[in-house]
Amino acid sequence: MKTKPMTSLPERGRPWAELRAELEALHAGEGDWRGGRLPAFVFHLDEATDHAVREAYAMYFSENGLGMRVFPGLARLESEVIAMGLALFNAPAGAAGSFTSGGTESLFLAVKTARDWFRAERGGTGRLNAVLPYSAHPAFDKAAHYLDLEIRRVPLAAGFRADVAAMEGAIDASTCLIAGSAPGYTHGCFDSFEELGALAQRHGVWMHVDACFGGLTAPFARDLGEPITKFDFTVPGATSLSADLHKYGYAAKGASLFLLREERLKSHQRFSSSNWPHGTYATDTFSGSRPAGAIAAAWAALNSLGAAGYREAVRRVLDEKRRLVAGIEAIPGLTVVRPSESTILLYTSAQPAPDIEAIAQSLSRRGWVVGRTKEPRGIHIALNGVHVGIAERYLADLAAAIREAGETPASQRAEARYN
């Protein structure tokens, strides 16, 4: 088998059982997602569903997305994802959505779609904004670079959530959105959607609902009696939403919704050139080739698990967050942060001891991959169906880093790293 990195096209191609050897090695050196030890980066829910979000991705390995009209079946599948993630947030009828490739693709659209109805609508040419609360995702930042707007980021109120306040003083004449997070990728807390909504309304804005992390468990845990606060197209002044259904929906990578309140606005959002010889070439997202089998997997996931399956499957991560966050909290020292709306579960310490580098660096050591936050100095965990179960393990494993931490001497620490 190969053992040097490749740095060049091999001349003769090689066999399949060799590659697949070579692969199985390269794999198994990964991040133990299986074990529940990564903060995050893959959402698992139990082989049941991934067989099937498997299966149905690879029915439609070789369409593309971009076909539509050649691919019949596969247009079908997507209006019925749009259709059901319309209808989970609540949509007024005549609304619009698309299926995207990530958070990212979505909120790339979220603001170039604001960006052009604010210019179609109030006329003017010059540099616009977007105000923020600074928990927003930087994937608004990415696509206002992308885009030439400006990023207004505003101070939190208590609470870590959106001073709704403080926005309006940073709104002007070139605003054309602003938006909040349902919940904060950080801190796990939800903005106040009702008062951001008022406030985009009174100033005649876009407003954003960033549900990417939590669209798909914040319906469920509601109905499981959680106090979820109105974030969706029930909030009047919601423009759009996106939700990412390869977080918690389970579905394969990358599938992301975005949605609309009028099917009106899609208008805004499209591109279309016929400035070459081929003739008219128009895509509704960012993308323009699209992988058919991220679409019907997403619509095996959804139609695989139904909502009793996320309810179950949100009351399972749930109980694992409380057993964690009643363990981390006996210990002296540790503190989990609050409010803790959703499935996110961030702690800290008190400074200078434990410290929680130097705690962070410990649980390195027995395995688990670490996510840090920088406000606070925390230790984060997005927790979802591959981490229920390892509460027992993580705790032990922490108790055991903090009596390791409390050994340690501070030269020797390393500076934190942030991700």
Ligand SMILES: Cc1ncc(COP(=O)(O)O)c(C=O)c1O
Contents of the next structure:
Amino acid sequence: MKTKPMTSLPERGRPWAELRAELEALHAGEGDWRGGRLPAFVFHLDEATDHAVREAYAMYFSENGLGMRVFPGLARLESEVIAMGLALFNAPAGAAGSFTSGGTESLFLAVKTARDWFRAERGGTGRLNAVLPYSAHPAFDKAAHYLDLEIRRVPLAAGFRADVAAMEGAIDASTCLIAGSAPGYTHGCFDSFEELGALAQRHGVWMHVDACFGGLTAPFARDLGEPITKFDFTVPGATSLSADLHKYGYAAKGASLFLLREERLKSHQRFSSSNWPHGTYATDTFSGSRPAGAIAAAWAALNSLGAAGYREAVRRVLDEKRRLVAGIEAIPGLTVVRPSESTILLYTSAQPAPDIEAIAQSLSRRGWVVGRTKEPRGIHIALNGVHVGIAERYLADLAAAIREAGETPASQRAEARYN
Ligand SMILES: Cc1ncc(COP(=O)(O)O)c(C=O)c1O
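Next block, the form predicted in complex with the named molecule, ref. the form predicted on its own:
Let's see the whole complex now, leading with the same chain.
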């Protein structure tokens, strides 16, 4: 069915059966994530988890996280999700947290809370700044843009880790925040948080641990014996931590945690105003109305999988990654970046041959949506449950792509872009 795009609100409503058919037609044309052919965007484990998540979301479809006073059950679900997060990241007694709409909102809150804390408790004035490794997520820059902070990105050390000494050189009296990633999205590499925490303590600044990507894999990978860099509240100097539930928590989209070492720091996070006719309006998050469904769905995901379920999920993804890494590294000229540190798969080629862009274009022709990175120029997949089982097909197509790349030079180089 081919319909013309709508340009205005229809005068009369149409029956659901008709709308449903239209939706189904559009939906059928979406990226085929079920076959593991997307490099990012969809995190899916299995039908049983999705079923629990979907039902929980639907049950809380109408409620609103802005009105916890009238939804005590929802308030309890939210506090249980936060408590599970605090325990998972070894937060000390007296820690606190918030449920947010995603990594971007969690990082926004980190920047906002650090800024207001620095002004109130460290006497910061004027335009403040945040010192970050070059690998940090752009949501920090977005927050800084909204909050009028300067972002100072510091080039990475060897091995794509934060260069802590160089970060120290970028700190001045107006620095309120430093941060690192656990891991960074591009290279899948964990920054050295113990060094970053010590740096934060030496300079009296806030340190945020961005575990948005790895928060729901790293603790379980460590249980499995993987060498995971220390990144949670056991790191002295770690003031706050973000971890996304809508990635490896396999919850519905719109779910992340922003956690604070000390509850009292929430006073710098909270916004409150009574300068309007309705009286006091106070929120801990950027959002006002908040989808209760996302909270219930996150609670359902955490409880339906449990630690054992997450451990098994991580084991399957890392096993698949090992198969992919072995196959890729067997191809002359290809190198996997930091092959064992996280669920990120990133590989590059010894330029000029094989040409990574020609490989990417050939993989695209074979039906893979290719994630490209800029530095280094490489091919990137955020491996998760949806990619378990792709290795054989992917490696066969990669072998064909390598042959083709030798014969067909790349057409115009595609831009490395995240979305
Ligand atoms: C390390 C890291 N931080 C933050 C984010 C932002 O998360 P979101 O897209 O949920 O806003 C991402 C997303 O991939 C990430 O990988």
